[in-house]
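Just one chain is shown here, as structure tokens, and it is the form predicted on its own.
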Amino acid sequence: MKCFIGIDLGSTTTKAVVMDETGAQLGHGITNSRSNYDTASAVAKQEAFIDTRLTLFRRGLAGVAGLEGKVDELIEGLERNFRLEQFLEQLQDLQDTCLKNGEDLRFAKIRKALAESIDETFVRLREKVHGLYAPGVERKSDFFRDLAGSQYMQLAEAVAEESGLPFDAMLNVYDKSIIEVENRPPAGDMIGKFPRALHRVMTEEGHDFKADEDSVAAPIKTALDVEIEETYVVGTGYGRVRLPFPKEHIRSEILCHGLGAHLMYPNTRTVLDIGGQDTKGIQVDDTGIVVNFQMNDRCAAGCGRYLGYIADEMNLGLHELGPLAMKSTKNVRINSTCTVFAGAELRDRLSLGEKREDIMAGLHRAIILRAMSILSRSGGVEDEFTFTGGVAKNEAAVKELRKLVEENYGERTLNINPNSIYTGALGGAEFARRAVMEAA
């Protein structure tokens, strides 16, 4: 099966989209961006291919007797158990790497105690992992580093205290090791994991699938036998110059986001993308061709990196900022969206007795005000208007955007796709498809 791939190498996350010859989206993949951009693009692509297999499974299972109305539940369980096995493989890699790096310590007298403490930490960590992937459990993140890191910190501190070992030693070994593990794609047999994951799903307590395992396994095997051909790959994004592709396979973010938004919503005329390092206001015609654009040209003020810095200052997860801001009951004016000065202003506001939720709401409004200025310079907001990028998932940012667009331009249709973070990669995949299909 011919497939066309778009990869958007952003400053915080790298995304990939797999598309077939008809233009249908088959799979999406995302991972943390790393200093090793080759690895980031490889992992995102690998994740998109995993999602593509799940799409093929869903198609094959649609006609299986006994799965009526249960296909999505089965696919969810299949992916969950696949991710569990993948996580355990990476966890073993992390443990081995920690032990190796622990042996490199200059202080020989604690090496043995350190190795024993590392082993004990990972024993306890494995006991918790299955709970993270139990049916119905919501995880704060699906990135290995986030999940493994939060668990390791808690458990290692307790183990260090019990053993009398300095916690700093365990922390230093982990910090060095997680970078190494994160900078190599997950290994192991990807295809072989799915049959094992299926067996666990079909033998889990509580499911009510009426189909037996053999009848479900047959279409799964058929889908796994499909050969996925990487026909053409197009790269874009903040780090596109570092992508391992020839120059003719690279497209600008502006072009890819404009075309991607058009594919999602054909009536789109204005696109706002707030990424990790920049904000882009884009105007497109009725075919998705960019006719005008503007973007911030100096720094990442008011972008995803800024929000990440604020989250760190507030000791919150990035996903917690929007819900906290939505609880605001008072308008607080924030004067700066500069990352350099944000921390100082944040602390000043808190010292003056301002509530965290009111400060967060003010920060979100300041970010969107900056975005509105960029949109104005690009040509304003036409109907329809599409919001893309990771910040489009932030409910407080969306609330402020709706309000300011209506105040300045009247009623407009605002489109936000659940997969808006993949817009650039989607545009890249379509450019890849056209490069082959239009040349045929």
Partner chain sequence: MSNQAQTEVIKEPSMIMQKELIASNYDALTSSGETGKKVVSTFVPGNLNELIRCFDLVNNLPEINAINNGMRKKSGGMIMDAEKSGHSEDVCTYVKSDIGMMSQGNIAPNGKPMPRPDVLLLSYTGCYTFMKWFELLRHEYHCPTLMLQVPYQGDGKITRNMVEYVVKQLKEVVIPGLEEVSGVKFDIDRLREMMKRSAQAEDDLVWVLESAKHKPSPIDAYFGAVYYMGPIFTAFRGTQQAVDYYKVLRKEIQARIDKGQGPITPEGEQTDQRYRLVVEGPPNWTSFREFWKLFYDEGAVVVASTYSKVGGLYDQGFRHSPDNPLESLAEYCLGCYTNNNMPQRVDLIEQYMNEYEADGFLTNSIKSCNSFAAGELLMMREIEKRTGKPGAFIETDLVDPRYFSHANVKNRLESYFQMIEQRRGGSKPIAA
Given for the second form:
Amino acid sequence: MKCFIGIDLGSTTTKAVVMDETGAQLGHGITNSRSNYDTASAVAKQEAFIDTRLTLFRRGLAGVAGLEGKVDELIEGLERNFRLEQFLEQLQDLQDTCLKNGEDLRFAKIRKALAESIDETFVRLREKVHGLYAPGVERKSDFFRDLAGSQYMQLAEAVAEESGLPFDAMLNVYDKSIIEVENRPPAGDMIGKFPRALHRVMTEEGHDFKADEDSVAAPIKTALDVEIEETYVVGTGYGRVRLPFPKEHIRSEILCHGLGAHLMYPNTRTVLDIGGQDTKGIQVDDTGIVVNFQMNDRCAAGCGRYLGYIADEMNLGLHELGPLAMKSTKNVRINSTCTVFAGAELRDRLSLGEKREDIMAGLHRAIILRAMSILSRSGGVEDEFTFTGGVAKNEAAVKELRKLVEENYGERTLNINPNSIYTGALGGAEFARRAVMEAA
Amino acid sequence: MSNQAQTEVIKEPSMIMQKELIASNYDALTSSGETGKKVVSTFVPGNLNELIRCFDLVNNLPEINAINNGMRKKSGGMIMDAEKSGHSEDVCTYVKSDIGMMSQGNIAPNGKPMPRPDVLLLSYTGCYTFMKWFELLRHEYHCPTLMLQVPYQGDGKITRNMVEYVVKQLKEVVIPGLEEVSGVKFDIDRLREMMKRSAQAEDDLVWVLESAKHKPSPIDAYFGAVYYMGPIFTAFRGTQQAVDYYKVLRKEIQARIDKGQGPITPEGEQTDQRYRLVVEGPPNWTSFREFWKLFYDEGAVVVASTYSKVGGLYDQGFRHSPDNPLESLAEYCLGCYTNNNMPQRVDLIEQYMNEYEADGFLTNSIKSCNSFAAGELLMMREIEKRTGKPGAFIETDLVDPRYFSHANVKNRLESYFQMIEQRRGGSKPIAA
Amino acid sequence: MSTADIIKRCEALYEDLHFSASREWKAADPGRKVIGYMPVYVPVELIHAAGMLPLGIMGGGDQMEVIHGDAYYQSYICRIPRSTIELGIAKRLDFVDGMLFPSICDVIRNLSGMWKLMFPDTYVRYIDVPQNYKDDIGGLFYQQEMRELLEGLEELSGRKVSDDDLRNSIKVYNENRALIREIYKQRSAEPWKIPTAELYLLARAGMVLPVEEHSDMLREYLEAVAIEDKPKRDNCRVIINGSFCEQPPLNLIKSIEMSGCYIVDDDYIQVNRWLKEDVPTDINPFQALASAFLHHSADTAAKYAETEEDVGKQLLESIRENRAEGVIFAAPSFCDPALLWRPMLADKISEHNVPYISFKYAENSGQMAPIREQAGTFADSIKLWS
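For the form predicted together with its partner chain instead of the form predicted on its own, what are the coordinates?
Whole complex next, starting from this chain.
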């Protein structure tokens, strides 16, 4: 089947969306941007293809007798076990790479012990992994590096101590290897992994599928046999210039965001996107065409990165900031959205006895005020108003935005899509689709 | 970049002439010790070149030195030197580049040391910073300073009181001061002769700038105009050399119009002219060529700019007039672009958008230059409102390389041009 | 009334960014008009003579949230024009009939034209002041500028202003300026009795009150302060320079004094001290005001220093007269005049072995710890080494 792909290379994450020729969205994928945009876009695309297969499975399984009301459960299990398969595969790659790097001359004296310790660490790692992918277990991250890394650290330290090896050596080997592995996209083989994953689901405890494995495997196989053709790819985002694409395959993130927001909410007229490095105010017409836009000026104050900085400064996770700010009962005015000064002002406020939640609320307001001025430069806020980007997930930011927009522009329908992070990639996929379908 | 560097740069006779003119002024400056000529430093906007030449003085323009240092990538170090010696990172980088240049031996582009000025002619037109800049130079050189205050057109018009004030300062401060420094007696007929030549060159300059009304435009009225402005905005207005230069230039441009050709850029002739732009604000000098190339690559040609009016709004009708030379000089100073108030500036850009049939409006907002920059966001709003065309806004600096982010500027320009392109075909329905 | 009561009233006026006091003055008589002006100086006598209230707009301070103003300015432009635009958009100045923008820098200059575009119903005038100090050149130019301003005001009020009206207004402002000078003199003599934060608030009250009322307030304060006593501290004596336009937050002034410095002279709010001597009332009033501007006005970076010798002359005089032990250059971020002027002033005072420190602030600066630290270290070093 013909597939159209949009890839959005952001400064922190890279997103991909796959669309069919009718404009229906088949799948999306995300990965961290790393320092290597090529790999990031390959991984994101592969993730989107995996998601596309899942969509196809869902369609194929719809009519299977004995699965009524259980398709979602099966798909969930299938994906989870596919991730496990994938994880195991990458883990094997990491182990091989560690062993190879352990042969470095620097480790000549401990070579054998090191290899044994690495093997032992990975044996223990594998035992742990199954638990990570058991039904209902919440994982902190789905990125291989995050999952493998934290486990390796713990286990390797214990193994090193038992074997009397310097932990440094174990760490050193890992650091070198993880970069190599991460920059090698996992093998795309789905034909092998999905059936194995299916088998795991069907034999897992706790399910009550009436259909047997064979009757389920048939539509899965049919879906896997569908050839997915990369008909046209459009790249966007800040890293787009680094993509090895011809110019006509590249669109500015402004156009893609505008169009993506239009596809998600066809009545959108104003889009606000607060990303890691920049903030954009975009005005679109009733067909999703951008009629005006402005971005933050040279100074990146008040962008998503600012929140990251504050989180670091307060020793909190990024996702904890919003909920903390929501507890605020008092207005504290934060005057500086300058990332450089934010830390100093923060400490000053704390030392004056201000509460953390009140300061947090003030910070969120400060960010939204910056966004308001960019919206104003781009032509204001029209109905409907769509908010995208990482900061759109932050409830405290959304609360302030809602309030300020209403005060300054009147009542507006505010759209926030749970998948808003894919807005740019979605717009890109649509551009790709049009490039082919409308030329035809 | 390497591919482009190998592209053979097309040089037309006017380009060579222009370069030689500017170089000859540097030679006149650096040889003043031998020739015994006295040196005056003064600023570009509202400069009194004809008057200066009446006293056989050599004209040194510190902004031009800063531009030269910027284009030759030397200004960054100079600015940092000035900051190390106590100048704030917040203030104008032309000033800091100049101060840093002094501390590095004050070497002119021809490799020879610049002379100490014999007099600072502080023609204080359209830029507050000029005043402090020359106070700083006086602090270094301890030389006589002549202040010529040019009132601002606060109400968007030149009043009788303003003209009288400037004329009086010319008569009682500037002319006697220059007589004293030069030892030359003022001769008003000599001034008239020069002003006659100024007007001739001005006629041709206007013709050149207005040639951008053609499609395709035979010139780039921002990047290219920077070169065209050179002689007349600096030390050559009023000279026969300037008259000759603009004649040659005009002939070349006429030939391009006849052949339907575009402007000559460092990357070659610009045939692709998908976007016609009006630009507000000075250019960035440290990455001038890369900056221009961003426009060239996208098929954007600038058809009118406000920066090319800092040394006079000739296209709005002003000419130096030999009939009443001092009043004319006063009106010249009062009329420069940055001495116009904000409503006048908005009106002018709106006029350019219409007369030059522009597709878009771009502001290059300069960190150093509040005279230009303060209020540009409101100007953009007004112009969008009046013309219905969206504006683009980018931020750079004059000669501080730390404030030119190529990726950032490129991202914005690309987005902007793609938006214009998309709006053009905007009637297509969406299939989704 | 005690000084505390007076200062409490000043504080209320200072914090009131709806300008209720000025609104009340205007509402008392339907024919009344209010003319706003920005730092540093405008000839307020003309506004007064036209029967109007001059209203000093000194920005938005650190309590007002700027929601719209940032949409009009890039990040590298100072704060005062943003908050002033905010005041305008938020209708806090909707009772103001005219706005004057003095020649202080390119930002405020351009703001005059922005105001014309944004508030087309308001009388707006850019006030060009002379940078040529000869009576028959700069003086005549300025006289004519003042005449044009007065014509504008007359048109707005619909009433002619006579020379006698002007002379009377000059007299009223001479009194006010004399009182301000007296308080400054007393603070310098006994700075522990008149903390600068109090003096500052007193001067700020003059931005919003009718001048007569303000003069009464100053008299009352002088009477009250004479009978109060406050403990003297072992502080060093410093002069603040560079704060003539965008004003520092009150906390900054307090922080400097808390860190061991007595401020014995400053260039905060200049308008009521700009003319340093009484303006004669027995000659043509335009000539009198012009002459006072040319020959007896305060020295700030916004003025041209005619000769190299004039650079820093008043600062050095003030150091001598006020027995100052050091200078704190405190300028707003991105303030071209103050920051370009500072290296020259610093050189001049260094020649006289006067120590200094420099920092930047914004009217809404939040963090005072670095300021306290710098000012404190400065005070300690002066005490140690002098």
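Just so we're clear, the structure is a prediction, and the values are computed from it rather than from any experiment. Residue numbers count along the first chain shown, from 1. We call the rigid core whatever largest set of C-alpha positions still superposes within 1.5 Å between the two forms.
- Annotation for residue 130: C-alpha shift under 2 angstroms between these two forms, rigid core superposed.
- Residue 327: CA moves 2 Å or more between these two forms after rigid-core fitting.
- Rigid-body rotation of the smaller part against the larger part between these two forms amounts to 8 degrees, from C-alpha fits.
- Taking the core as reference, the Cα of residue 354 moves 5.4 angstrom between these two forms.
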